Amino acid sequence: MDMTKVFHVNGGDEETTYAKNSDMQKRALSLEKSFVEEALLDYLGGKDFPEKMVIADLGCSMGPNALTPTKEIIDVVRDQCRKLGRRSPEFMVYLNDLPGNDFNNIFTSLQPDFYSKMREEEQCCVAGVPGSFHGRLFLSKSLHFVHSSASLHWLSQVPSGLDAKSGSMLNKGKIYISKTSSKAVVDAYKQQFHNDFSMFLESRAKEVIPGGHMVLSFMGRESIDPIVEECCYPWELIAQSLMSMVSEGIIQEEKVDRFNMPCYIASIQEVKTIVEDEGSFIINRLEAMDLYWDVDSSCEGENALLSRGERVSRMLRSILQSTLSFHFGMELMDELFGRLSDIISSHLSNIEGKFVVLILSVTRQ
């Protein structure tokens, strides 16, 4: 599977696109925010104070929540300017993500108010960029500041030896992890996200200048265990849901057992790890945060009409649809996330869902 052909959230204006499902997003942005504002208040109390400040936002998505980490970004930079007295730096903001991104929606959203917000003191120049952020985006020592939210647990491919290519079907009614994973699959995924991080690290280390320092955050678990509960379930709910369609007809067994989640969930000591044996950055903050699957007063427009597991459900479509129907078949998909919903609904009632959001503070040395 060609992540950069393949993986995207869900485009357009219907029920099930990303920008009308990302509420739980907005809620992981809100988590970083003194994160963000420390970074850039050491980066602008340092001794050469910019006058253009080069910003890149990776994994910048599309909707409601893609402009929100550069608004908050300039608006800090401008707030500590004014208290020092200088004036405050042109900006060239970089957005990026795969190439399947809806990038259209997000320069619409552009004109006229985010311009017109943005000019009013200095000028703003916003570009999008597509490509992984497993590799090489951008020049040398070109970045001043560089953020990400929910994406850094996206692998570049299936773990090596997993994939459908391969012929192996070593994890058998499952997509991630599991209790009854082998180790064999354990240590595929852990090697692919070592590889993938590894190689995130060793570009943006390529791009960023001296003193300039990266926010990011991503889904993490806190305990040293790949299999605790709380990383695993959303996508043993999934499993669940293809493997009803199986014990129906619907869906081939074997399609099931060739599908593995292109995503790895890491501990804060596997991150702080790969970091320091890389050894381009210096880790100034990595916590772990709780993040809920569902508040009920947090959901805006017609989603605070639909059910727990109608929310939730809808909110992983909007994300894993392009992965799944790839695989599956998009005439599946109705009936799949149909499924999910009721299953995610009988799980909420005994169990309050969440996941654990790593967030990550470094600078470059």
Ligand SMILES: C[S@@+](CC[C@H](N)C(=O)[O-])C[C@H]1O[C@@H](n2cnc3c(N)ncnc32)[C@H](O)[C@@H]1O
Second form
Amino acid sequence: MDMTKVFHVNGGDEETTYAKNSDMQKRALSLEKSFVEEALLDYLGGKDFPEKMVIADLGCSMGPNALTPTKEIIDVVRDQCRKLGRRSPEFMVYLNDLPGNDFNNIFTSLQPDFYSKMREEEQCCVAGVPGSFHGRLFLSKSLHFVHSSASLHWLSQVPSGLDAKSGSMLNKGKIYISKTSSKAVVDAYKQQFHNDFSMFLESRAKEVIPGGHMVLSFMGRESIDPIVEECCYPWELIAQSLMSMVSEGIIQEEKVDRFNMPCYIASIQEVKTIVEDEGSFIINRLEAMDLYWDVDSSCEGENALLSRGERVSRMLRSILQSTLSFHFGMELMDELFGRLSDIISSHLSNIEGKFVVLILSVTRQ
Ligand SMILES: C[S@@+](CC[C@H](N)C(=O)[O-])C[C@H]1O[C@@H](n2cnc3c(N)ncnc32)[C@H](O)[C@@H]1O
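Take the protein just shown as the form predicted on its own and give its structure as the form predicted in complex with the named molecule.
So here's everything in the complex, that chain up top.
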């Protein structure tokens, strides 16, 4: 599966769009606020006060979250400039995602509200940059601040040896690392993340100026054990939904056996080691925080009326549909996510569903 061609969150404005199902990622953005603020204040406290700031948000997606980090970054910088009695820099903002992302949704939301507010003071220009953050995206030494949220756990491909084309059935009945997965499956996932995250760091090392910062948050785990519940159970529950369709003859078992999710939930220690081994960035802060799947009171709009299972299932659908429908067929998606919503509802009656988010703040040496 070529992720650059296949993967995108659901665009448009239908009920399964990411724009209407990203409350949880919005809460994740609020977890990293102090990291972003600290990094910006550190950058502005450097010896040369910037006249221009080039900011990149990688894996920006679409909907309300696409512009939230940019607004927050610019607000922090402007506040600090006011406090210091300095003129705010001009801003160039690059919004990156894979080519299938609904960039038009972002561009239409720039006019008039975003631009009129952001251009009240110094100039602020925004451009979309389609492409994979696992490789080069920008000119050498051109970025001052890089942000990415809820994206870096996505791999550039299904780990080698586990993709459908290789014909491998090493991970029967599962779609991610699980209790029944062999060491070969775990190693294949670890190696793919190692390669991808190293490549991400090498690419950014060329693009970020010395003294520039990155704040990156993504799904991860505190434990060194890759089979802890909080990183495996979303995939376990999707595998259960798929297998229930197998047992009714709706999907062939072999089709499930050949499918593996192109994402990896890394441990805090793995991330630390990869950053240190790559060597271009100094770690300022690296922390793990809990992010609950569903917080009833935080839901807005029509989603507030849904059951907890439906809400979490829709959130997962808005992200995973492109990948799952590529392999299993679009016509099965209503059935699959309907079953998933029931399975999640019963799961949430016994257990508090949560993810762990790793938040990493680094400076380019
Ligand atoms: C769950 S969304 C997160 C969006 C947003 N940052 C937020 O916090 O709500 C993950 C995004 O990462 C993007 N993505 C995944 N792999 C990518 C890659 N290799 N290069 C660029 N974007 C990627 C996906 O297309 C998707 O839009």
